[in-house]
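Take a look at this one chain, the form predicted alone, written out in structure tokens.
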Amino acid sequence: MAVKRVGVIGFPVEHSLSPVMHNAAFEALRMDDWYYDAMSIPPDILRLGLREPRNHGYIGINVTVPHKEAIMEYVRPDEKARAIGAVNTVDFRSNIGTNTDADGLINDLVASDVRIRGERVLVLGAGGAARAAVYGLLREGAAVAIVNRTKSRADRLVAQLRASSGLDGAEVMTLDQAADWGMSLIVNCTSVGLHPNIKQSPWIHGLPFPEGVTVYDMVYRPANTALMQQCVAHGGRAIGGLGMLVRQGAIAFELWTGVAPPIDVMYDVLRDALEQATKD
């Protein structure tokens, strides 16, 4: 029987989780013959590194960090990577490169009965998970507002959005003017309240936190970061971002096997891995 094979590709890749989540998926589908891998690639020999899955077969890989804008250059980015600036799935059958990002987002959003179109919308940060969202939130019908600790950064993803897909109604602001915007919902971008340093909050200690809000928070590793925790004391509904690398993931493997994946599947042996993590 010979293996279908995919897998993800990054420098360093050694914590991905993309393997446990796409082969507890096959096992659940007795998809015997797929199996899902990691491959460590330096940046410096990217293009060469990308030579040797193609010519071992794999279907296709995912790309993470620091591959995913580097890799535009050798695959037929479509649409959605263009827009966003960064491939995150590669299918090696058509060579086309595509962001499953922003469409985990919403998937998950959706999932989560979270209402999007309309609505006003915080995005924290504005790095390459910040683009994806706002591509995505901006493309479902929302108002968005950025805050970043760098204005000029933040300026610079508006004005690249809007060159790249032509989608507007993002506007930059700061932390004190956006607590005033009135918005329903806060997604957190950045990596600030990572493990280990848990204790750290996007929000500035000393302004007040928005009553009643939702905030859809990136970061899965604590599940229940402080942010989190400080949307809940007032009010608020909060939800982490382990369901979004679910379905940005399921949205892979649907597009290499032609199979929908078992979500619950992938969410528990994730949420299994990482409480298995906290306690090592």
Ligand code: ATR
Contents of the next structure:
Amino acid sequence: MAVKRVGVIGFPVEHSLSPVMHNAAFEALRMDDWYYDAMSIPPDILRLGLREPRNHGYIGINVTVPHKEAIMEYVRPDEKARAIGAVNTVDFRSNIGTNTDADGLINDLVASDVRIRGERVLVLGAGGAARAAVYGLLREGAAVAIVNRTKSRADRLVAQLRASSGLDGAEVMTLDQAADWGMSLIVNCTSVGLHPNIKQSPWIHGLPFPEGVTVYDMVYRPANTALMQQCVAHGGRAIGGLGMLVRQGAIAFELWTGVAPPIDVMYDVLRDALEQATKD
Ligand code: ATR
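Now show me the form predicted in complex with the named molecule; what you just gave was the form predicted alone.
Next comes the full complex, this chain leading.
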């Protein structure tokens, strides 16, 4: 039985949770001929490094830090990848590179019954994760405000997104302005609060926290971040980012295999792996 291989490239990539998640899905579906592994490829040899999985019959790969932008040169980026300016999934059969982050976020919000269309949404951050979020949220008809520590980076995000996708309408604000603007949803796309800095929150101390909003925190380690705790303390609803990780992976899984993976199996195995990592 020839093994059908898929995997993730990154540098470093040893801590990636994707192999555990995808292999659990293969196992649950008894897809014994599929296997997902992690490949460490240093940035300076990306082009050469890409030949390895290609020549060894890999069907596709996920792409993680630091290769998501650089790989665009070596694949055919689809509309989503071009809009977000990064590729996180490649299908070697077509050499198309796509980006499943925006849909992963949107699918998780929808699965959590969070309304998007016509809502005011505050995005915290202006890196790659924020660009995917802003793209997805604007596409789904939200009004988006962006707050970032470095304002110029947020301005650049808006300009780049307009140029790459034609999507307009995200407004750059300070956090005070955003608090006055009012929102029903806050999506944290910064790394603030990530383990081990679990006491930190991107909602600065002293500024009243909006009552009754929903927070979606892309940070999933810890499972309950300081921002999520602030939100719940003010009568809101908080959702951690593990579901987005699962759902961006699920889209890639279906692209490669043609089979919809078991979301709950993937979610459970990730939660267990993270709990284990916290104990270690
Ligand atoms: P990613 O590609 O995952 O989005 P990134 O490009 O490194 O990662 O972006 C990290 C985001 O977290 C940025 O918005 C960053 O703010 P700056 O643009 O000002 O650097 C934000 N961030 C990281 N550490 C932060 C901190 N201590 N306080 C506020 N924002 C922070």
